[in-house]
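In the form predicted alone, a lone chain appears below as structure tokens.
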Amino acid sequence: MTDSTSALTSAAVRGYDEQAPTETDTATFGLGCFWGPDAAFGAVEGVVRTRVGYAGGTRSDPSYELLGDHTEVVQVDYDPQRLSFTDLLARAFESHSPHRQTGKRQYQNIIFTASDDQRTQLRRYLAANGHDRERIETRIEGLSTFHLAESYHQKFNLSGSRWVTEPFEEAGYDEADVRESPAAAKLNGHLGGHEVDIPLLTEHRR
């Protein structure tokens, strides 16, 4: 990522969010510390918004300090006209080794499914890529409940970047608005070092 400033404005943020697709599907993955996957998936064309949280455990009210048996996860809302669950599965599996699993439950690799269609796509993906569900270490689970992580974990790369956060403040966005903002997802990916091709950024060298 180049050393640059940006002509990001509150109008650009609002305009981008207002044009985002309203019909989306959702995928949820555990892939280690959730900050990295949040940025990586946010940068993907066809991903509309992201959020991070906790899932896969039994505690009814997990938090970062009292996580219990839950795992850090990223939740991805995507445009089904541009991406499929299989496309996202490919990215999830490329980001980790399915034959190794960390012992710390907080950072384990988990593929969640939330519908019959997602379960079908997962079965086909595993078969097509030679992954025996009984032999891989990646956990495969149905999603029961997704718990939002604390606000300071959402869009983590935006924190400390005033040229990004100020336009959201000027647009009147609160913490929940930023968390659910398509513009924030893309900018978080950009600041996380990922290639993002969006009209929000008009960059020039310092």
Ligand code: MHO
Given for the second form:
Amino acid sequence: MTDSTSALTSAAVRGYDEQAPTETDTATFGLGCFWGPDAAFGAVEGVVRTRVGYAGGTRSDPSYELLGDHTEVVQVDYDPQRLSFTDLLARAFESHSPHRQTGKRQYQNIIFTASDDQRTQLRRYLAANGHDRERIETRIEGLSTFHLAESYHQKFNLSGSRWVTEPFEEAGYDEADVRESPAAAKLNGHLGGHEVDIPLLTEHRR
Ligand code: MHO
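How about the form predicted in complex with the ligand, since we already have the form predicted alone?
Full complex below, order starting with the chain above.
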């Protein structure tokens, strides 16, 4: 009987992150508990970095324990050469029903826009898919402030896997480095059960 296990080296992590694109656009979505969309978007080809936080409310210093009127959100930096805001919108709308809003403000579905270009793409996406922004339950808002969530919420799937966290430690990454690491976004997606096509992992037979 053969079994295979994945291996990861600090050199692979560093190498992957060094070649990641630096010219990215940023999109922000509220789609329920942020651990899920953090992993799902992290796995998408063309998504370079992800982070989770709180947005959509007015409280000036939200935390997980004192969220106020904010909502859990995921923020993704994407390579506009490989992925459009429209592609991300398609994924965001596939992952929730625009006809039903979540009662709890913490977990509401919100599409944020942060530029005229994103507003135009959203308007076209809604029209092309028969969604009237006045009638859907999904909140559509301009992004004002994104408040970063606590470190222990970032790339949540990594936390239990020493074979993943150790190479980052060896590479000298601190918590903020891991949060902003393109390799960590892919690995978090992989550990979340999403298909990830990256040269980071080598299969070992044992
Ligand atoms: N406390 C819930 C949701 C966490 S999510 C960051 C759980 O443990 O699944 O809101």
